[in-house]
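Given next, in structure tokens, is a single chain: the form predicted alone.
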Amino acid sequence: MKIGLFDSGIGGLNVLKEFINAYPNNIYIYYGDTLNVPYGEKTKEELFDLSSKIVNFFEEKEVDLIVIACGTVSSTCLEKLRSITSIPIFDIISPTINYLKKKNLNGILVFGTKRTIDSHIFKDNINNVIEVKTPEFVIMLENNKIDSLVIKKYVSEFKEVDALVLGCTHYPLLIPEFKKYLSDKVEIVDMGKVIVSSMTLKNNSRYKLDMYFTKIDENLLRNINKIIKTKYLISKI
């Protein structure tokens, strides 16, 4: 099975290794947009304009699905980028809901882009949501610059919450950082083990994973690094 995966810099990689581990044996394309990261302040316009660009790469290459593994593109574009492909398109925040439905939560806190904040897909879907715009933080990571007073300014205020929805898929590299200031009580939430455990895949190809990025620099190589513990063929676009 070969599968695309995309998202505006490294934070679809959290996806495309939770992929791996329970998927080893298929063929993983990634397209990284990090020459216009980040993609939380973008218009919807701009968005729809450059994921479509990516749809359109994905076709080219005969991938058997799609996987948006970024929360902006997932709350704004997702029915517009399947009106133009055949391709089945999945999203990272469809899955995430339907998981915080099944639980009795009383105080779910989101921290998410300001795109994905201000599509209030998380408070329109589920009760008892706190939405919280947290741009700082892809800056940070793609950037390997971590300032945890920033993140305890966050984080802090909201210690009594039930659950904490990574409402972006750059989050999943701040857990640590996160449960500095979070009771062991809060569930910590992340889009790509719930979009994994959503879905039934075949697992009977050879593993290989070639990833596209739109910049490449010592950054970026040290970030993939520091997630994607198998092998890669990688290649600017």
Contents of the next structure:
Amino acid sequence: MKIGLFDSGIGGLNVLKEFINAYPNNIYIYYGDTLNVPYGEKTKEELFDLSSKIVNFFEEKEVDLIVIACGTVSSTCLEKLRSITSIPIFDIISPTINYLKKKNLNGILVFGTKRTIDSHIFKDNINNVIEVKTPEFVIMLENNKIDSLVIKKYVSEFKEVDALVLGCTHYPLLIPEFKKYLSDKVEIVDMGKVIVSSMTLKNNSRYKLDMYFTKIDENLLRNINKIIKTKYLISKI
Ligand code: DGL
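Alternative state: the form predicted together with ligand DGL, after the form predicted alone:
Zooming out: every chain and molecule, the one shown earlier first.
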């Protein structure tokens, strides 16, 4: 299969990594809109404008399916994006909501971008949810400058929850930081792992990964190599 995945930047690579682990022999095309990161601060209209161009790009590449590897676009533009293409589009949040519904937890903390949290997509669909905006996280990660104190400020307030949902695909990169301040009993829910376990795909006969970014610099290359351990080609678009 030829699978297109996209995000504002490196976050979706955490999702791509899970797909590659589960389905090593497929053709993957990744689009990171690094010129416009962070998506979490944009309006719905701006997000649709940017993400519809990415869907058009994937149409030209003739992918078999598109994965919105971004919580922000998943929570705001899913239906509109589905209406402009006949390629099946999978969002990252619905499988996570289905997963949490089955678990009946008492306290679910969701960290997300401003736009995702403002959509209340988690609160509207699951009980016992606390939604928290964590606007600093994406920029810290894209710039490779993690401030442990900022993370501590958010996490230590909520020690008693059953689960922490990483409502933005950038956040798995902060799991070691989160673990410093949370008890071992708190389940950390990674949306990339959840979506992959919710899908059944066919393996192809070969592996290929082409990545396209709207802005490429040294920092980005360093970040990619931290997450993706398989071969890839990278181009600026
Ligand atoms: N990784 C994206 C998300 O899941 C986008 C974050 C951003 O660019 O603000 O929401």
